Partner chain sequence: MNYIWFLIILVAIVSAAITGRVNEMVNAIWSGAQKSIEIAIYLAGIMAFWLGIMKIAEKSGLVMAIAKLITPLAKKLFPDVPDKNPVIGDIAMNFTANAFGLSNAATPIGIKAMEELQKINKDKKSASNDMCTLLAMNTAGFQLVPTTVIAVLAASGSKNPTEIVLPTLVVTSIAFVSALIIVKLLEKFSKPQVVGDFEEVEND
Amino acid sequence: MIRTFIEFLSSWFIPFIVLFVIAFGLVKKVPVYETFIDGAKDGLKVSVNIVPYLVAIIVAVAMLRASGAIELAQIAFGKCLRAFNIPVDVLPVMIVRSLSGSAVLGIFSDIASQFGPDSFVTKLTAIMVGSSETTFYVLAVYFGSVGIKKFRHALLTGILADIIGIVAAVVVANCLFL
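Let me see this chain alone, in the form predicted alone.
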């Protein structure tokens, strides 16, 4: 009963919001269609402005994967990671998460299919994916779209938050799943 109601509600929620916004605009005598078109034009301008930043991130992630740098990092940091009960297979997520959400989801998908959904590695990776942010993507896209070029403190804060998210993910996974 409740599930049916929630499914019904979720299927009509977005159309309701769209109709509500249109009706509200009409009541307030706002030219809804013209305002929508103006917003679409602004969105297109923002999209054009952020394309170089997105290309830079995509190239950086592709270079990391193709160059073998991630595999070298796994070899270099393997003993240290195992000392903290962190599987070496999680290292690519730790490296790429700050750069690209879609790239880390691809890595997560590989880990989940390789180790299975109930493995410690998959669970730890899932927690890491959910507890960190794509710091460089956010800086490139959001700061780039409004023309901010000096984001030193935001970068340091984002990296620190990513590190704290990774540490918290390891602690939580070790407490819950070992």
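The form predicted together with the partner chain, contrasted with the form predicted alone above:
The text that comes after this line covers the one chain and nothing more.
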């Protein structure tokens, strides 16, 4: 019931915003077409500006994934994780979820097919993925677009909030699904 309502809201959100904004503009006698073109030009400029920042972070993450670092971490921290009731297979999700959205979805699909969609591992992973945001990508894009080079406390905040998210996911999954 609530889900269909939220799904309904999600799918109608964009058409509603677009229609409402343009209609409101016309009512207020804004030249909507010319204004749109103006804004779209700015959008193109922004996407050119963020390219160098994207290259820096995406290449580093691609190197990390291809190097086998995540498998090594699995071997190194496996025992420690088991002590907290976290299956070792979730470790790649914990590492990758702050780095790459498409990669974490790939790992998640892999876990779901390997362990079954209703297993504890899959549910824990689902919560972790669902509550995640690619912190480093967001930092690179948002600060990159305006040329900020010193991130100050934004970086540490992002990392700490991610860790809290992981811990919360483990606690909630253990309470509900074990």
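For clarity, every value in this text was computed on a predicted model and none was experimentally measured. Numbering follows the first chain given and starts at 1. What we label the rigid core is the largest C-alpha set whose atoms superpose within 1.5 Å from one form to the other.
Visitor: Does superposing the core leave T122 with a CA shift of 2 Å or more between the two forms?
Guide: T122 C-alpha, core-superposed: shift of less than 2 Å.
Visitor: Rigid core superposed, CA of I57 - does it shift 2 Å or more between the two forms?
Guide: Yes, shifts by 2 Å or more.
Visitor: For L19, is the CA shift between the two forms at least 2 Å following rigid-core superposition?
Guide: The answer is yes; the displacement is at least 2 Å.
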